[in-house]
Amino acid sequence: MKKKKLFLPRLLTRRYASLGVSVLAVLLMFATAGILLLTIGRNPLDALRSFLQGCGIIAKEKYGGGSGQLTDLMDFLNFLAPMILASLAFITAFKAGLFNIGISGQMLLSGFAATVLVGYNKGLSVYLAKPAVLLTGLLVGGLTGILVGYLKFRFNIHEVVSTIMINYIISYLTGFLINSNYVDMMTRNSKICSPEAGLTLTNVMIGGMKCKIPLALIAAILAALLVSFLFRKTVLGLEIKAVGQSRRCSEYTGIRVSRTILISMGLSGAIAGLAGVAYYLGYTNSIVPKSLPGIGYDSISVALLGNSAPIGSIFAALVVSVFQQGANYMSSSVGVAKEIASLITGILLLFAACGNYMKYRAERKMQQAADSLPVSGNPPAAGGRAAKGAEKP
């Protein structure tokens, strides 16, 4: 009998299914992207290359006085890296079974935060102020996600509820001291912190290109790697993971749920408050009063894109920046909306979420192909299936 082709379920049923279901979520959005585009009278391909140009992945056509591909791409990587940290602080409290909707909220307070008491500290060195800061972002997202956890385990609020009042007090609460001390009058943003204290270093030159270096880039990979060894190698992340899965279970062998929720969303929280940093103290340098990072919510898009593994969300990180980062050049380049990203952005998610229905429908097309093969050299039933349980002679 001649066996079926199953190249695509028995990808996402076995040893890579994760990557399986990754790829096929990106291959689904971009033939849904391309669909739409299509109908909209625009050529898919000249918005994929236009997304890339914009990130510096691909070179324009003509670059401005002092600035060439490397500038973009520098550009890119430093959009990339609170990008990177804010998917490990999703990551992080995911494992436990907790959706930390407030990363957002915990990034604009870390980096308000660390403006106020470092950026605007003149008298530190650039050793002390850029340590100073990551510091700084660590405790007061460490402090928020506790709080989070707190709520979650004393009183049974939900984390979503929670999380979701927590960033609405957090951006105007941050929105009226900013109008109140520090906005700057031209901008009516925030005034930009210190040289010093700042996690990128501006105006390098390179090849005769002028560049931004994103420091905090190296703290994201760093991040990935100790979040993976984390979960991996250690007591406690296995815990954080048992909690996950089962509670109860949990509590029967005598792990301490309740601890692990604080822990759990304590470093979620001290993760999303070094994403905070390196995106107000690095990529923008300055905070735009009640408006929360959309970055925060992208994370969640992520996530799920890297199956919720932190090695694999570097790389998700960089599909779903590419989007973002690229749609000012894409708008103006083929004419159309920069919101199209986030509308692709979206659809991503959503294809990734329904990764475990990709793997349910898998293993179910795997399991009719086990069934419709001969069992013990007996010919298939009429049915299709082998004939069990003959009678013997």
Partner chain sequence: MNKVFTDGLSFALPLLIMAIGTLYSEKSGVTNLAVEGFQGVGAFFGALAATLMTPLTGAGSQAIIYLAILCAAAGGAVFSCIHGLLCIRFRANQVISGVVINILSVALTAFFTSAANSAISGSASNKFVLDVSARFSVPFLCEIPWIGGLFTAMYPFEIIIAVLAAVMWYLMNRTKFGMRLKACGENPQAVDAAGASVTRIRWAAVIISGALSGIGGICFAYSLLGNFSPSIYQGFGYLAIAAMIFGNWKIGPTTLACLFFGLAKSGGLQLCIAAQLPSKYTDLFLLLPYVLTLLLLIFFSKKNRPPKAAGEPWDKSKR
Second form
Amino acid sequence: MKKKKLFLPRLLTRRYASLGVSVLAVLLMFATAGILLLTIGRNPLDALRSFLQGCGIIAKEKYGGGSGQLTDLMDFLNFLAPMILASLAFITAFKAGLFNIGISGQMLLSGFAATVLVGYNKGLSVYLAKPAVLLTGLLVGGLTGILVGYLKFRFNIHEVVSTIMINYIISYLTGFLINSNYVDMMTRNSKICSPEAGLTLTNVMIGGMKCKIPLALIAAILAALLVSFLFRKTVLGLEIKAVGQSRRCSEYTGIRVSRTILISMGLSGAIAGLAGVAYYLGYTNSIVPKSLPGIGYDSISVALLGNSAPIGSIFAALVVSVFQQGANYMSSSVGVAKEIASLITGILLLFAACGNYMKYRAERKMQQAADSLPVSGNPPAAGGRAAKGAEKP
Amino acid sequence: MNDYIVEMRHITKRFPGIIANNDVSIGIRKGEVYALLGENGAGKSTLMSMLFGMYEPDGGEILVKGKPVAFHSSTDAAACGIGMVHQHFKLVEPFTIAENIVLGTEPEEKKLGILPWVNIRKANRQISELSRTYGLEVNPTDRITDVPVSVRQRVEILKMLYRSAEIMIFDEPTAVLTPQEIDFLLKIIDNLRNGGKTIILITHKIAEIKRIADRCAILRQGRLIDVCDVAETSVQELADLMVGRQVQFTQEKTAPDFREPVLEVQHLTVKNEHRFDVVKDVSFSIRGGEIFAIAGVSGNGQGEIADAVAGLAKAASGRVLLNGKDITGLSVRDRCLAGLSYIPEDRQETGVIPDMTLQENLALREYYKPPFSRKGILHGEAFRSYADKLIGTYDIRCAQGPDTVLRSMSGGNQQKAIIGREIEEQSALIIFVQPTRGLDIGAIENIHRQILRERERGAAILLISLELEEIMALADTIGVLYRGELLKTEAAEKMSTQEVGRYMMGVRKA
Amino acid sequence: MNKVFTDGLSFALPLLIMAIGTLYSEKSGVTNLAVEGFQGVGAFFGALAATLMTPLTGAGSQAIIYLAILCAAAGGAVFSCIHGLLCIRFRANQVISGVVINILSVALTAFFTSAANSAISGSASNKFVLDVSARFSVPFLCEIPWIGGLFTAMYPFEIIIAVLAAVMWYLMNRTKFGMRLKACGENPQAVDAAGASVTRIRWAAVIISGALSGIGGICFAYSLLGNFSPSIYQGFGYLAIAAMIFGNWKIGPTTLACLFFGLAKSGGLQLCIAAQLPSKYTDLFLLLPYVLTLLLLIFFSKKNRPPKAAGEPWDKSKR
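Write the structure block of the form predicted together with the partner chain for the protein whose form predicted alone appears above.
Once more the chain from above appears, this time first in line as the rest of the complex follows.
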């Protein structure tokens, strides 16, 4: 009886605790979204199925000519790549205790820079253009990140406020530049960039289905592995984590805190820049003026859901992307406004943010269960939580 | 029938993983000074927190003036006439003294019959009167930020008087005071008793109990050991009861063997964030094998001196020399490499990274060097074996070995980890700031032994402590710091506790 | 010139009431980056109420505006409970909570706006169109040379906000509640020891901040946009936070900061019009408040003293 009651707490405190929290958050999200759909008179299971169909994870009833499930799946992966990258960007700053809310702006600026510098440069060969795009993304994003880091440690400006301001500045500035120089009069967006620069190969025929090949996904997975390595195995990663967890102790240890903040913000910005080029030169191929990419914000959900673990965020990105990418098809087949995708992501984010509390409650439960066992003569050995209580009162 | 004003019967209180109070029963008579004696963690504060309504007991009952009570908050306790001066003062720093005193029982009036407002002028007047009556002079309009610790304590006492408390609990009231301020406080407590108040004194200092208390209850590991009449019990008896074994009061200290000067501080001035001099033109030097102790009341610039020597705070002027080499401009890391170890005051905030594991914390001085890392890549094995070694050498108790998350360890073991990590560096200079704060007697003895061992090894030791006893027991040379100035530097054997105390209060000529 | 003052004030006052909202929350010790979300959701409820009521009262009725303001305050207050729940009850990281709420609010209002519109009119528009608010000029005062513009063509809500701001100042600085609230942000232990409930005070502060932000939001919807749409999220909440930082967490200086923002914004726009630049240049002038914010933050952030306990969850069992 008692064992059963403690199943959930146990799940949240043991070795796979963070996974437990994430799974719980997703389950709660499904429950909430399900209730929401039921109240507006829609079948949640239908909605879920069509989300998955929209992403090519399960087959639709029928397909148009030249497209198929693989087409949808590749589209989905094409969307997944910037999502993974953006969440890695958030994680890299977050480990240093910084909230990079400016990923959208960093994506937009680097996407814009790469479009203008490389995408509109017709003379470049494929082998030159694609690396140039990546490099531009890294550089422009990285510099923007460094600026935020500098404002943080030099002038004590909270990074959330500064990144939001910079987001708007970038948004209006690029909007102005696009409208005055690069606008496509038909679409009101920026002109399409050259296929040489694009990070996604379009119109590749596989098994009679027209597919996109997202090269950026390779970059995204590589980046996830690299970031994971950075934080598990390197001196720099250890220092970033130390700064994130205790700035004061880091100073005491001799870590150059300001330099570490600059590096982690720079890295974060650089990865956000990659996400930007993957999005604007892979997924969309043009830029809507004065509009920040939603991925920048979704990435926060992804990172929190993945418990800010680089590899975990790949799986978290899968979950979040299903809703974002499948929204259009779901909307047309079930008839719910496609804005529900963002709402679902928001709800997921809400539950993910409560993760620490869930863990804390679970620990308390476990502790209480342990306390209610008959107490032997001696207090538990020093170490563990026991001794902490002893020192405190 | 008995004449107890407060009775606590069979009180049991559990915290996650520990029983803080186990079936404790005490009775306190009206108009007496009742002391609760015990080591850190013996459960004294917890017991009194329950009387003050901050916790609710898991078992047992509390009677005030013969009637059973169930306090859910400190408001309930205050309504029964109970007040408490906490060890860490509960003051709002940017508020004035009067605002702090009335907080929670503000004199609210209605302007024009409807608009509620707080009449702070009226409060100022009342508090001035009250403070004069009890000899606790304060200026009600001063801000807490601007007044010293002893005045802050008076504010806490006035808080109780303002609420007309009859039963007053003092939690370790002398921990932050100079000997002279302690005399003053004990006199006030005596006045309060003569005025009919009942005083409960929580302390681990036996001398104070002997001076002021009528009766004394001794707690050990959450249990009541004994209640004795203070007049009929000797200091040694009290000490043995408190610790549960024979206590050695002094450490064996070998004859000094001073060597070349290791640390030289010349005309050091440090400014705080408001560009105010917190350390003013301080000069001293420490030889190898010498313990140089800085005495002073909390907040007189001790922390800043330590930080400036270690490189955490910038010196506005002056020089710091280590082994004859000017290190004033060096970074923290370069100073460590030049032979400096630092046990900081704030264990949790500064000394460790609580959410990292023990092995990572133990390697904080070494991780960037081989064998811990090569070319920026970490080697996990080195961390583990180093941690295993230190856990053994310094007897660090940890539940999961090197993988224990530091936050889950007890304060004493965290301190062992820090001291182990720093001593292991075999530095020429070791700075200890408040190394034994909040630890029990066993742990204190152990740390004192380690400090003395380092002295024998020939290290120069800068010891900064608020505990005068600790300074008198360990120091070879004492410097007394007052408002950032080193008022007096003298060989330890030439200074008495009283003399040091006078300098701590800023008296220039003893 | 008059236009600069008129528009400046009508931008500054909603900003001010939002800044005061944040200030209440932060002074009580709850870091509040969620005003952006509060104002959006508040505006949503206000606009929804206005849209629902218009068929009953007929178009052009001014009473609706007051109803909308009330509903916006209520909506903001209800929505702010999520922040309270996360920060106070669940002890989540307060910065994360703020960011989460801002993201959630955008999604929430977008979804329910189109859901409500398709229920009301059948078309899933992402906007609620609002009536034009009547404006008035204060007699005599509006004829004062130079600053007369401040009293010309005023929105009724400007008066409401000004009165409300004064009340909030009084509440913060003269009453028992305000005193305890400030103490909560500096040293919650002191408040607890004095017998007041830190939790309750912080809840009250967060809800006040939600209500005030909601009012700010609906006023922006009326004055700046003339409708409720996703463009309500233009970072005004963050501007309010910046204004509060310049004001060093004090209502008086914060008011000045808000006025400065308002005048800078309207001044820039008027300059653009006066110079007869093509319309695309307005984007550049819209940048102005954000650039100014960054620049000002550079000069003011270092010296500031935020409430000491802001950002720390209150845990009674920890002392």
